[in-house]
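The form predicted on its own is given below as one chain in structure tokens.
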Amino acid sequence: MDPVAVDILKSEEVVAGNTPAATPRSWYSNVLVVAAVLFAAVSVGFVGSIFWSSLPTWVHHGGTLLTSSAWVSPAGPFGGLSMITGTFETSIIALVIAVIIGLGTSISIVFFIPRRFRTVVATLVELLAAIPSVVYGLWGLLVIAPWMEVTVNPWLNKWPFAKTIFGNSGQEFGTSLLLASIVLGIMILPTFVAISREVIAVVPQDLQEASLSLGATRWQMIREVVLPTAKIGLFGATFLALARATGETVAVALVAGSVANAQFHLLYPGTSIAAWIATEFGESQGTEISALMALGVILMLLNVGLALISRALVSRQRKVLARV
């Protein structure tokens, strides 16, 4: 039968209300359905049980949790202050260290590195994220400890009100905060290049020929042109790097110092909320370990929160470049 002839039938089916029969789904739809389902069902029981088990903290020292800095166990009250404080202070200035870094590091490679060298330095900056966070933390423990303390402690204590605003050196092999940042600071790089690369590299050609050929040099068509073109991307990627910094574990637990104590002097030792949950939760017992769920809950909605914010960023960039 002519194909136009059939399009006729079947339009003229729908427009009789016969609507041809759905075709069946293969095995392989159902599996897949299913799956999804197993999923949303293990991810919903996973989040439900982490804040089952936090709740007779929330109801008996959910203030405390959040304005005190001395965690009492096994009884409580259980304050959570100081790892809350430790997190944010580890991760925004692990944040700087990247973002400064990082950045100089995509915009080197998008338009500076020749092309033949491009995906090899990409690659090697990207496989930093697959080093095992317990070497990172033994590497900063082991190498960068000692150097902070034989050349950038002294140094530092050398500025104008030094010890009101970094302290004294730490106390256990070296651990601080400073460390903890400067060690997460790398570990967080490969996630924020990756992401600020790519959303450099698309910044339309056009624009960037446009700005050449009225005079402008590379380093103003980069700053008056791409950066303010994929600045809502590279704010996607700043909020991602941020999410991870705050989330990681063995590293934090073993340059900080394990030290509960809510303070500003970068030199002495601290924890975060995933160090101490991880240092803590093999010797906790009875009220401890809902006082600690409690803590990873916090933590779980800082993660979710960042990760909503990156997801939406980078969506909207990519909205702004289709316009373009």
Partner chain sequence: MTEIQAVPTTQVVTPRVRGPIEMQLKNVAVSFHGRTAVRDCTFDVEKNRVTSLIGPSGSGKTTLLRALNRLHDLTPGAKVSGQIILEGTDIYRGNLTVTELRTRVGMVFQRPNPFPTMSIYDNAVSGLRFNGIKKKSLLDEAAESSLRSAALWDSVSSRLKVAASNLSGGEQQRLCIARALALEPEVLLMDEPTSALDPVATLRIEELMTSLKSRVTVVIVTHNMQQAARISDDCAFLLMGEDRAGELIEFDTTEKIFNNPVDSRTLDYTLGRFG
Given for the second form:
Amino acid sequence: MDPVAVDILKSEEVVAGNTPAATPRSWYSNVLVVAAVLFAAVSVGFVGSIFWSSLPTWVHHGGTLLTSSAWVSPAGPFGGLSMITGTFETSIIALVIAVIIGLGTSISIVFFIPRRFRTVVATLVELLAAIPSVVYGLWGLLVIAPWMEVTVNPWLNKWPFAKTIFGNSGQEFGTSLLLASIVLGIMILPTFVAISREVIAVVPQDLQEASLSLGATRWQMIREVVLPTAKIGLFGATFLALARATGETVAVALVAGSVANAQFHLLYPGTSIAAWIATEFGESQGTEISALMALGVILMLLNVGLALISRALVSRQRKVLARV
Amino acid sequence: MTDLIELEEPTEPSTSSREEIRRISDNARARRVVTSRIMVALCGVALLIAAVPLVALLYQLIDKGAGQLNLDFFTKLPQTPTLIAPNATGGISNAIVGTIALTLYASILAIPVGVLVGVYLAETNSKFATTLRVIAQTMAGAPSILMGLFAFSFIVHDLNVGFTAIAGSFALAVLMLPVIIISTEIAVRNVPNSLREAGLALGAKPHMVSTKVVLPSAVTGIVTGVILAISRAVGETAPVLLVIGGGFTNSWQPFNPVSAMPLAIFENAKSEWPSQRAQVWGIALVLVAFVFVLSLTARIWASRKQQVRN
Amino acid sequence: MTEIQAVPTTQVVTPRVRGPIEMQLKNVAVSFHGRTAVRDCTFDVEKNRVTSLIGPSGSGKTTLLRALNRLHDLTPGAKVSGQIILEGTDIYRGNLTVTELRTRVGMVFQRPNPFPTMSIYDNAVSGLRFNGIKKKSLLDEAAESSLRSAALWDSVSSRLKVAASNLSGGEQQRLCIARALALEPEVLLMDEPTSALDPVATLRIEELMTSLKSRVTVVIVTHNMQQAARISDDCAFLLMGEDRAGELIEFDTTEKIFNNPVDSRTLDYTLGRFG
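What would you give as the form predicted in complex with its partner chain, now that the form predicted on its own is on the page?
Full assembly next; the chain just shown is listed first.
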């Protein structure tokens, strides 16, 4: 999941630094070109076949997909609004959780943890990112959901405005959009920490010392100098984590409750685009599959958009630091 | 010796502003120091909060999973519990076989192409190569469910192969490709140019330099990337969920339906039988152990290589 | 105030009357993880004079300088022993917080390091803001006065809101000096402040240091002996000992160190025989 994210950052650095000595021209170079063309074909096929399969839906139900929340299988109409809202709702809450906790975690790792423990913590973070998402989902479903149902939800419902935010229906659900958001937040935390830690760690030491020498406290150093210098890269990390959250499938499918529910209420069951594809696909045929493919196209556009923003930000951060 | 000294008009410090600065900063100091301590403590709290669910998850995985592991778990086929035998869950041998088979075929599909494309990107500077690089980076972050949709519409539907192991392997291969490409490119580019130039200076042809000098030096980096890609594929549920059909036998056949460990977790986690829900922890433990061993191997391998180089 | 006279070496110099003392170093030693990096440093830094620390690389000049505003505090395994006394208070053990110390003892670094995300103005007043000063009039006044003292006001007064990274290297370093001066410190530590600059910019900084004397006491580390001779009033010569730890060989007025040192190693070094 997330060594890749860090690799993406590195690959641009390497590309900028090292130029190949020569372009080989031989049978060997032909093999390389064939492989490259094959990969290009796969990527075109990847986008093309999903889009092609979704075409009937865009032609016949294009408007419904984006505006309606009624999903009636097997014949339609297929409204994707509740999945789209669910995706944004869960991802953004997850992101808030991950950014607040992750920023504190990264700062602690870079500034407060003794150097010899740093590699251990970094390895742990990477391992946590490697845990398959179905395992997070399992844990959320079998451990956290019962606890939410019995303990957390009744407590939350005692809050003022609980009805508006959480939607107390008199019935408590274990699996809910809130649970999905929390599990997602835990899942994208390692991704965010892996990148933000690197971005924070490369803020030049002498800028930190300069601020301390002016009488800044450690927190002022972090807040006024380190974080502003790392700002763009941190936004990059945020967008990448958001991209991860929007694309997360099975964990959400397990803990959100798998209900196409257009309510915004957090304690109700709901679903997301990716989770809905995963839960509905097995029982679908014909037009419904095409509608799910159309949801896939939306997911792809959303994901590519976020990934491109993230890449642009991170490479701009690199330029800023190069100038320092 | 001192004639370079040019004494300018000395700037006298304005004593009143110096005093005012001292006074204000003295007054503000205690509050600033306390704020700093609180914020540092909050960062530590964030670290602990981040650790709690993850430690809890690993603890429960071992606590609930270890008891499930026995010989039958690994060797028997699954059973559906009945009212008469509510604890008869059987084993997960089909899922283990399925996961190994899926990963094997996916590796066969993805590794050669991925490595070659990575080398191509490292050895070429062209618009095409740049485009491919951006595509690979974008695909590396794409939601894995999309690979499942691709495999369904292309393999299952268009090629009419049906719900089979090979369809799942295809989805996993598409998932692995960008990871292998990116790490191979980095590994190859990290080979020092002096090595290439030395080879060329000795009169070797460029492709000889590439295959005999560059690739052997980059092999550790490439293998690390491949292992990471495999460890990612092993744990993926979403892409295989849509296309492998969930077979109930131990099948190595690429054109048969198969099961997989992540799929078994996903299905049985929602089971109404407590015994099946309990067994899921065992599968999860095995899966996580599998993934950890792979990632740790890759990490240790990479860091040892780094030490050798330094 | 007594100025150094450029006197022939043969002339006998009457002992100078010592002025008031800003900082006293008594047996100062710094070690990292038990390994001594510099030791036996005992000398007085006089008020409103420029004191230079010279010596070959590895002699612990920078390490010693960084001990003077407790920058080693954050380095794991670093330990400073001995006494460093700023106007009667031991800066490590006395009743002085580290943030307060650093407002009284400023620092300028090797590489010009203005805060890249701040404008020229914000850089100049950053120290004041760190210390809780928000009053606009006070900030404006301090910005102008410190930028003037750093000989930068005339060239930047019309573009104070511009990012500091747009300045040239020499201007950036002068901005860093202004930034440190804005807090009205008593002592300004400079760690090879011209090593990253071209000769013209170096000359301007050197002129600046001399003119700053009336405002602050300057302690400067330099690897450039001509620079030490040109700008400093007093001079401490450090050398790496047998066990690779730096130690103070000799401290005296610059004039004495360069013309008539007590220790033969000092003479060898100033004559360029090693280092």
